[in-house]
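The chain below stands alone, shown as structure tokens; this is the form predicted on its own.
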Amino acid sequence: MLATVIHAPRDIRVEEVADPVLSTGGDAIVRVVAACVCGSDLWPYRGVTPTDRPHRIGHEFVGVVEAVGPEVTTVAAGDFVIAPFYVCDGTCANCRNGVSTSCLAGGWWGSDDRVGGFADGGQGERVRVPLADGTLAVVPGPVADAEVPGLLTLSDVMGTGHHAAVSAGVGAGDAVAVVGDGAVGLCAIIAAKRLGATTIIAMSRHPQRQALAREFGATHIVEERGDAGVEAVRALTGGIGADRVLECVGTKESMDQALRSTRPGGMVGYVGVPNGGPELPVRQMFNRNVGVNGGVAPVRGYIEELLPDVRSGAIRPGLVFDLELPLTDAAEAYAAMDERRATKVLLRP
């Protein structure tokens, strides 16, 4: 079968790899219907995080279950499923506490899963899914092909944007600023509107993404950054800053922008993977009573909540996919996102 393998920075190849096999009793084999490239995949692609050896990559996919182990009880062959960007059992203390990303038995796609060895990367024709009962979310059928992009966002970006909004405490009537106009930032706009925010400020310099932000519910666009960006947000929020700011990038500059754009007593919800050296100025936060909450998004726990709105069309996060390519063109998918020619790329095996 074919799968995407990263060999070194900017060296993405689609190669023949071994077909997955059931090995633990609690796993499943999923035929991938669609996968995608995540902004966090760009960190190893750019060499920011090291690639010590060639390995499969990708952590967002939806597909159809082909086979399950004898211990699997909630997933069956033929089910259409959403795979979150990590593996979890759904039963340990951390999962029960709502932090399934810290599952005591789980792990990450493309790394050791602790319950059966190496977990496959998600950008391939088939994937072995450890802990299938806890990891996979079944979508009641039939599933139309037009639904696939929206369902795929529930594996990561829609749930991650939602986590930013939930972590910041977005509620009815809030003024919200979103730092970052990638797929997660755009989904955070959807989440903010869904939770009742009435002023939503998208910080974006990209015309196509600005247009999509407005379609998703942004009421204002701020192109400025630094001090000018802070002043622009304050000018739109009665001179004090946003009630909630959603940080969806993960750099030192984006976190600084988020903190300084928040009103005294407000909250930053952060989900940007911190590969760009973000820092927390505790004295500044202390003086202004600004809080920070968030982290790696436990998206598995949000799928059932968000799924009805995606399927009904009440929210349309699938629009973040502005380029679709065959799996064999995965290298071009990475290049397009790296060069900001695409917001998010959907791959079809």
Given for the second form:
2 protein chains.
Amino acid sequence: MLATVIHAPRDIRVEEVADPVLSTGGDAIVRVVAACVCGSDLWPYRGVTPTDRPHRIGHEFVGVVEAVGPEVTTVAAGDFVIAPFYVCDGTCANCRNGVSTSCLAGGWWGSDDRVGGFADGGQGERVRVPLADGTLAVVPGPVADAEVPGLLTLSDVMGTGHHAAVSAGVGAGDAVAVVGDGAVGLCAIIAAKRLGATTIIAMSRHPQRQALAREFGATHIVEERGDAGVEAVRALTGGIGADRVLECVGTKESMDQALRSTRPGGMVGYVGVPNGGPELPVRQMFNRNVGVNGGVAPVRGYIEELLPDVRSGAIRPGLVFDLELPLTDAAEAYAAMDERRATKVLLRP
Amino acid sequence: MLATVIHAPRDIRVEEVADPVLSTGGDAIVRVVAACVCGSDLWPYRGVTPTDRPHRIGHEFVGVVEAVGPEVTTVAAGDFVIAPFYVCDGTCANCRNGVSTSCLAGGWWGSDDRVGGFADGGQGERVRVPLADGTLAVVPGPVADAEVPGLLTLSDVMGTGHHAAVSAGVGAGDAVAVVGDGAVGLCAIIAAKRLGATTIIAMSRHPQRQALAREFGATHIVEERGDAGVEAVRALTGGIGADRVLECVGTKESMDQALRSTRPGGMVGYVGVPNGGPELPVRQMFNRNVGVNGGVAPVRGYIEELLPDVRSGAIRPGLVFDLELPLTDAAEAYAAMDERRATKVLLRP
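Switch over from the form predicted on its own to the form predicted in complex with a further copy of the same chain, please.
Every component of the complex follows; first up is the chain already shown.
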């Protein structure tokens, strides 16, 4: 079968690899219907994180189960499933606490899975899914092709945007600012509106993303950054700052923007992977009682909550995909995202 | 009248100063019944923060109102009042949001109050209280002398410990660890128990404070620090760490202890004034979804909630005072706290 392999920075190839086989009793084999490229896939692509040897890549996919191991009880051949961007058992103490990204038995796609050897990457024709009972979420009934992009966002970006909003404690009537207009930031706007925010400020300079932000529920656009951005947010929030700010980038500058745009007593919900590890200025946070909460989003646990709204069309996160390519064009998908020609690319095997 | 004045590091004097006078329509004059020394008063005492010129000091006191300005409506001469460790109007946007420490019109004792000139320190025979309506909390009915220590803790340490617990989101059944066994840490134990925590781990090496921690509700004592402290907390919490950790010190080491003792998805509530500004390790927080929330505690807003439990004896935070001295011995009070001969010193004018 074909799968995407990264060999080195900017060297993405779609190659013939061995078909996956059930290797533990808890495995499933999933035929991928759609996968996508994540902003974090660009880190090895750009050489920010090293690629020591060629390895499979990709961690967001939906598909149809082809086979399951004898211990699997919650998914069956023929089921349409959503895979979160990580593997989890759903039963350990951390999973029970809602933090399945810290699953004591779990792991990451394209990495060692601690169970059956190397876990496949998600950008391929088929994927072996360890801990299938905990990892996979079944989408009941027939799935229309038009539903696929929306369902695929539940593997990462929609759940991650939701996690930013949940971590920040967004509630009815809140004024929320969103830092970052990538796919996650756009989904965070959807999440904020869904949780009842009435003022939603999208910090964006990109005309097409601004338009999508407004479609998703943004009430205001702020193009300014730095001090001017802080002042613009304050001007829209009675002079004090936003109740909740969703940080969806991960740079030192974006976190600074988020912290300073939050009102005293407010909270930053952050899901941008900290890029290079900026530290947080605790004294500034302390003086203004600005909290910081979030992290690598436990999206598996959000799928059941968000799925009905995605299927009904109440929320339309699938609109973040602005380019669709065949899997064989994965290299172009990476290039398009790297060069910011696309917000989010969907790949079809 | 007499009041405490700091002249330089380790130079605390009780001196004759001018009697306070009503200088704005919103002022009150309060005769101090009891004041105390705060851990943060030790910063200028130790020279950690500079003392450019002699100035009044102290920010925790209770007393009886002697006079009020014509605009004051909520307190009257004869009222027994609790003053929080700051001045606030109770009406601005931040006060309405529950963050009265960020009052847009407020300020600090022993500093410029932006209203009527320099605000008095709290360690004196009388204090001019600006914005008396917002600042002072009235204790109804007659106040017994034995109640004074408990009421005095509502000016700072009990409300601050409570803020740590509230900021961390302590709830019924939680496992909570408390870093710091000073007056605030001990009050945080009271607060955690009051909010329903069932496992309360006090991190303390001091026998007398351990005993008080147990009296206040600690179910376990951990003497270890660093890696051993983290392991000890994990051993008491099913191997994953505490749901909520209350950081009541403010050093880099104590915050590190708190962050690493928290389970994935848990929250650190912090009220220790960051000493020298340690930065927070955001990547470590991100990977484990450990949030940080808290800051300078808006204790004024907590007085009404905590007062009934203090008066009924349901909670007994006044036990944190282990030394009582006349105001004229303020220098000895500072020395006793500096040398850790006392946890918290009560001063009687």
